[in-house]
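We begin with a single chain expressed as structure tokens, specifically the form predicted on its own.
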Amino acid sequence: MTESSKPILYSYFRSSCSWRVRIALALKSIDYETIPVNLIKDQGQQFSEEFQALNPMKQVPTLKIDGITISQSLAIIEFLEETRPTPRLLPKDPKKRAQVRMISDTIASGIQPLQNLSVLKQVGQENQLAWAQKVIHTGFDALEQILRSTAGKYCVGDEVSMADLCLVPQVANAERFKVDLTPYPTISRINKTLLALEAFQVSHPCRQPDTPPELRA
């Protein structure tokens, strides 16, 4: 693949949705270029006319690949899975595949959007921490129960799946908002196991081109 045809990921280092995609790209050994989109600087670079032309929802991640532009992290991951199926992130078994999608959607639709930057701005500075903790606790109460019936080494059985790509960034969000993870031993165990994998380490927010120096590791 030539330099000019390399996939381009529009990403923000701390964005949990961007991190999901970075993990998928790392697992599938896809070389790509990162163009940072700072969600804070300049009142939010995602609101620029240039970026709105790429993604009308004004959100990261956005991936340019194979001549198309895709937004929404799960849609991106599913495209990568369909076009670059090794290693697979969706199990062959239909029941397990449904479980992976269920867990992914629980996080991507039921937890993360309720505590993302745009929502936190609406609840007011003084309420942000309590609000984020409440919605994450509610989501993790359900997720812990689900994972008790689906998990092996990872979220669904013993193979890394799209569900795991959603779990780790959401646990990082929980830690950032000082959520007590003691009631969630299954979530914590899986998260610890996944963070030991190289793909989760190289894609980590502390190791991105736009990571501030004080947050680098």
Given for the second form:
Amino acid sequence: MTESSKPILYSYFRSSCSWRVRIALALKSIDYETIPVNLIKDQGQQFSEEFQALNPMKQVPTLKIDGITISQSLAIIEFLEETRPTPRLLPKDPKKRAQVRMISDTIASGIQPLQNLSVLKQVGQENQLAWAQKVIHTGFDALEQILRSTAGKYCVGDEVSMADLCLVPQVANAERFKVDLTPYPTISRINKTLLALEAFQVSHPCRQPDTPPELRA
Amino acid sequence: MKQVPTLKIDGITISQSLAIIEFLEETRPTPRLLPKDPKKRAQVRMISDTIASGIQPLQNLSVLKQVGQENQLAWAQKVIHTGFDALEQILRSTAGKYCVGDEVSMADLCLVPQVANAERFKVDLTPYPTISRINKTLLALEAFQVSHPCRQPDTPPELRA
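Structure of the form predicted in complex with its partner chain, please, following the form predicted on its own?
Now the full complex is given, and it begins with the chain already shown.
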């Protein structure tokens, strides 16, 4: 067993929630180790007794850092923000912080959980695509409207924030579920601008230790 | 998003309950709803998010409409059981008198309403002694009583306390 003081991230290459945290770690230049958790193989490695002990919700991401284990991507990101404050992922002004959190929560509570793997399993294979598309359309209809009043270069003004970390992975999900993004020009523009940044590239699903060869960049 | 709650305050309009609560915490810091220590804050947020992202959205009104009336109860119960199985485990290492240690936090604000949902969906709470204990302790506090669904301006007469 290797003793490491580096943070350890339990992640799945294609998990949008894991991607959010990977972006945060990259932006803050935090060096970490990845332990892949394959959500499909072995009937889902997240259900192993070992992983369940780390995260009783049996989901990724989970981060081991500073002697603690944290789950829930936004709780992890807020912890990173409070302990490694530069560069900022939340603006100084409380009103702008509220906008960042509102957008993040719209995605992390209002869209993603409704189209995650375990919910899709329950709606049944023949319904999955329509269900996921409906969920994402409903959420993006709202998000597009919200962003029209909060966005500058990025989701809130002109600085990258936690909201942007949530947006890009959710757009990738939308594309995977063949959601037509034409009704969402603001979402598309911001997504494109963000994908050009290094942190969003190194953390991309196609560049992870557990990316399958056929999907590797 | 066509959902409640939404709060108009200080000239802005905020939606998403946890975003609202964090704003209130930052602008009206007393009494605290988040501990000082970042590690305990992470625990509070993790528990809050487990409920606000991992349980409630999967059993809210619009999702239940989509699963169809005959499936609704089983769906809601499954979602809540899965979430409470995890929460009970988490709380066993974080809880004192309340969800995280001995001070009321944002996590407690998420717990009580979710337990009420569980009761409404006839979820058996016997497997969750920690959740039940904390819920009972919190319901004795005035803030949890004045805000209770049975005491609101729009509470129907037959449900009014």
